[in-house]
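For reference, the chain that follows is the form predicted alone, supplied as structure tokens.
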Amino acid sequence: MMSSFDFAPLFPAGLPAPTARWTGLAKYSFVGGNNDSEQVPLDELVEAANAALRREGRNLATYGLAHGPQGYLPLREFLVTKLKRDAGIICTVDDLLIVSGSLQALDLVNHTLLARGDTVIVEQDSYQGALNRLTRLGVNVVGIPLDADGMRMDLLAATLTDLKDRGIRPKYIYTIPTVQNPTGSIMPESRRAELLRLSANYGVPIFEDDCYADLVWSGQRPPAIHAMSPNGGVIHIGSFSKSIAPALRVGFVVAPWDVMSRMLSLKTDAGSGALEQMVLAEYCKPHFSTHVPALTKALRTKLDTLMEALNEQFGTAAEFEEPKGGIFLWVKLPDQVDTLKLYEAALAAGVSINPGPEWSTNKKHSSSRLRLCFASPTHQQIREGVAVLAEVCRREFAVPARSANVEKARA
């Protein structure tokens, strides 16, 4: 066999670390965005792409489809009207940018905003995607701890005070308030009220992260923090990956033209995907507001067989706060288990799972705490995944001890 050429003394410092080959999903698999194949709504995709090649798809032959660099204009046309009805967002075709999913949302607004050493406020449990991008970006993350509620507007008007007594002024604060990723919390509409108080105060911007926010089991939400807003300060993000699948790659912006008009200097893309776009402007317009509360429904009902699994193996052993919508599950568990370690031990055995410290600017507060995916398993891949979950942490940590409901189980 040939000898390989040597790339590595071209990689420049400063690199992500390598990522391991593709070996496929666990058998158990409750990590990632990933949502339940069963309510993808194929049959009227299919027809969506049908529909949007026949009437136009000799369209492709141009960049764009020759609708401008912001995005399919069908595509903005169906967010502004989705963005009034469900969020209050009062905004137009071009206030709104299409991007190939939240990710890249990130990057945009990131990339615009901050520069190495500046200084972001986000909350303490936080999307790993949002953390690990700061941090490659060398920015210093200021963490603020939540409650049932979301961010604490106590502990960030204090953390706004020391950073202006310090000479810093963050470059934008980073919240997901409608069902937190991971906590799964809602922030109330005087809290977020309270939000754009400080945030005027002290000049800095809110950066609102709105992915899940289709995804509320009572279908009542309240006013996104952009729509609130009195005087612009709120770059405002969504995804379609949450409400229709993961897969498709598309998201949104709704930012300000003296912002847009940078980040759409910054997407040297060419455009995303405009395939992706047509299907989901075609399918949207009659499916997406009888769809989603049929997904929700779903949805919710495998959280209940997550939350039965996990009192059932685990007993007291596994404390967490029932999500007010979503995809996720924030696990605690006794102080002892790393959950790092956990997640090696799992994935040996078949169970993915998300360790806490990924998700998290407090790493000993997250020490024990795991993030758990309900929407892609079956429930009974549930029910099994989370009993030889239950069966590793006892045999790694003596967590859970057998209790009366385990015994019970397996009579």
Given for the second form:
There are 2 protein chains.
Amino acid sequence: MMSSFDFAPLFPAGLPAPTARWTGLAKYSFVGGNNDSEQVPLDELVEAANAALRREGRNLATYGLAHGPQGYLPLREFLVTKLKRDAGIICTVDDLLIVSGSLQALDLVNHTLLARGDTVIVEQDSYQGALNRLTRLGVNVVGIPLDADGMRMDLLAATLTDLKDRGIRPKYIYTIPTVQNPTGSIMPESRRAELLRLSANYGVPIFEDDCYADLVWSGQRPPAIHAMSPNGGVIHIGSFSKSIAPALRVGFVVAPWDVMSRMLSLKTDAGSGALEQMVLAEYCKPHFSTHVPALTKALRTKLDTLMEALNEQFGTAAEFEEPKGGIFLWVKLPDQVDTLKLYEAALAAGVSINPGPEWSTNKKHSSSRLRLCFASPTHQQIREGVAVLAEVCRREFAVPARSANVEKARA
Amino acid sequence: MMSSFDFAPLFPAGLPAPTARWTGLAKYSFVGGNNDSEQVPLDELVEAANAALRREGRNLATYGLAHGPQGYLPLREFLVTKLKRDAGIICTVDDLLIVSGSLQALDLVNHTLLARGDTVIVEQDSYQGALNRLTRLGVNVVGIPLDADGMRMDLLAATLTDLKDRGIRPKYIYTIPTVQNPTGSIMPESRRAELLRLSANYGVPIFEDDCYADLVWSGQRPPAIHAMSPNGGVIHIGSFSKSIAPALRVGFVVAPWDVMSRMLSLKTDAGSGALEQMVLAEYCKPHFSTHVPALTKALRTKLDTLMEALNEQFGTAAEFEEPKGGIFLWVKLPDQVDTLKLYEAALAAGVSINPGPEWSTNKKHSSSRLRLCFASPTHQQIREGVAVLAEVCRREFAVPARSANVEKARA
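Structure of the form predicted in complex with a further copy of the same chain (previous: the form predicted alone):
What follows is the whole complex; the chain from before opens it.
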């Protein structure tokens, strides 16, 4: 559409850069929270859509199906049961808000608690969508390094003390404790308890993002931090994007009423999509607890394929900790690899990756790291894509050495 | 859920008041954009859900169904056809953005163009959701009085001149030209042309909200302002909330790429709900053009019931212009009626109404006015609800006089 009207002088200062035109997914796409299309429970979703529409479809004529601003009641009822069973969270439907994906939850929590110039604490390597939002809001983001058990409590304690000495009370501690994004760790129960003690001592609430928590290889997870909290100072969010399908934009928040009532005033969207809530509730009640182990099993085989391909193609040049669940692997390449540059070169070769600096508050630590998502590509695409990536790395950064590859192949 | 953690000190200044707990819809609900539940095309929506899920359900594993950030391609293709046929708009799928209801469109346009302290022009009586957003953004809102043909161009011209003299360039002129909310007028083509001339002369773009434009009694509507624009300085938004079902949160924006590319950068929700887009596209292609006339016919009979009930219960005390379409009636009561007070008293009696001051920039003009939505209640509920409302008015404001009612009944 041609426009001779010049809108540019009307744009306010501080707008993000314009988006480029969509050109499709890369041939080998290792980015995004996309899932395994073979695992979408198609027959059951069709049945659920039929049943829910036949029974309650006429209610679509009323905003929010007349269930109020917190969302479709049967879906909240399912979540009350699910959260108790899986995460140990005791809550009622009144403590739950259904949102349009957990990204909307991030926005609502942020707008309820944050003003420009505020300080928040996050895990040093963390979800890009969370970090970008905080940057846009003009918030000071303090990253705490992680180890194999998640956020390090010694460094968190030191940071809280330091901030307190400077008269700064952070607005929250954001954590992804159960299948951390991007490192894939699970914070043990004892560390969760320590985190809660620090939260209480310093009067800083915890913002717990559990959106990958269903996808744990062992099927066992510690109780949610929310479930362990003695004082209610935890806001808990989750999603159906990872357990069912990401294109269904349905997430949820568990929060005390003091926070909930503020979030509701900021949720001015006339409700989240009702059809998706209806279909999910109808599907999840009978099928969720059998679907998730099957999905997780399939994802685990893709992780194995990815790790094998990396070992084969990169040898010792690609280092990683095996994640405890989820859909991504956090990979360390040799220090000379700048993954922001690798991103560009790989994309030109048909491979998309998440460069580490976009997923971290520590640009130096993350400059040679990258996140590879393995749920969406097929096993064959994983193998081919990693081979192309290795070839690009070799060409651009001289790693992995050809010999590493050959040695590995001979081993 | 009990929380001893005190979140209150963490809330930033300027948060809106907390939302009260949901207590359900009023017995007689004349508020909100709710529609006629009898007109939800249930069988066809079930068929559409089946067909779309069977064919493309596996794509739900990928964000946005891999159709990019502008939304599901078949729905954009339907809109290209529909907008050309109904509104005369010539556009391509690249000019369209699917959003989570037209409220998200308002947010995206506002955040693309507005900063605190900016000025915008609106119709004096206008959509509450639009007015509230502008207030929250700290924008100066200038309302232009309406007549039976919509926004008055003489007063708009005078306002634009006055603002220009004061060095102020408004960011946009927001109009609901086709079934104006709340007055129900349709701006004739000649006035649309005049509006476009003023827009071009003063360099102020037009923000055209056409979300009720499908619901016109005559089935005939003027071309969209967007379609008539010689310079492309029009952003056009619409919705499926009024034509199909409001609980499906699907709207759209037509905008030049300069604006579109900025909106896309602000739309950080990982896409609008895919299932609703899939079902709508599947449903609308074969059924939209027959469904809408049937829906409109049913709505028209409810309007007739509402106008009859008002005449019967209020006599000459209730004045209104017959709307040209839509789902609401804008009613003037005698000057002594304060509809903000009436709202409270009526709600206590089980009747919810929209008080005029919430739908107007002119509190004096609107203080004795109210908006009554008629699509959702049954014919019987309309009659009973208006009777209760009249009784409350009599008790609280001594209007309508008992005699008016009786005179009318005898007439």
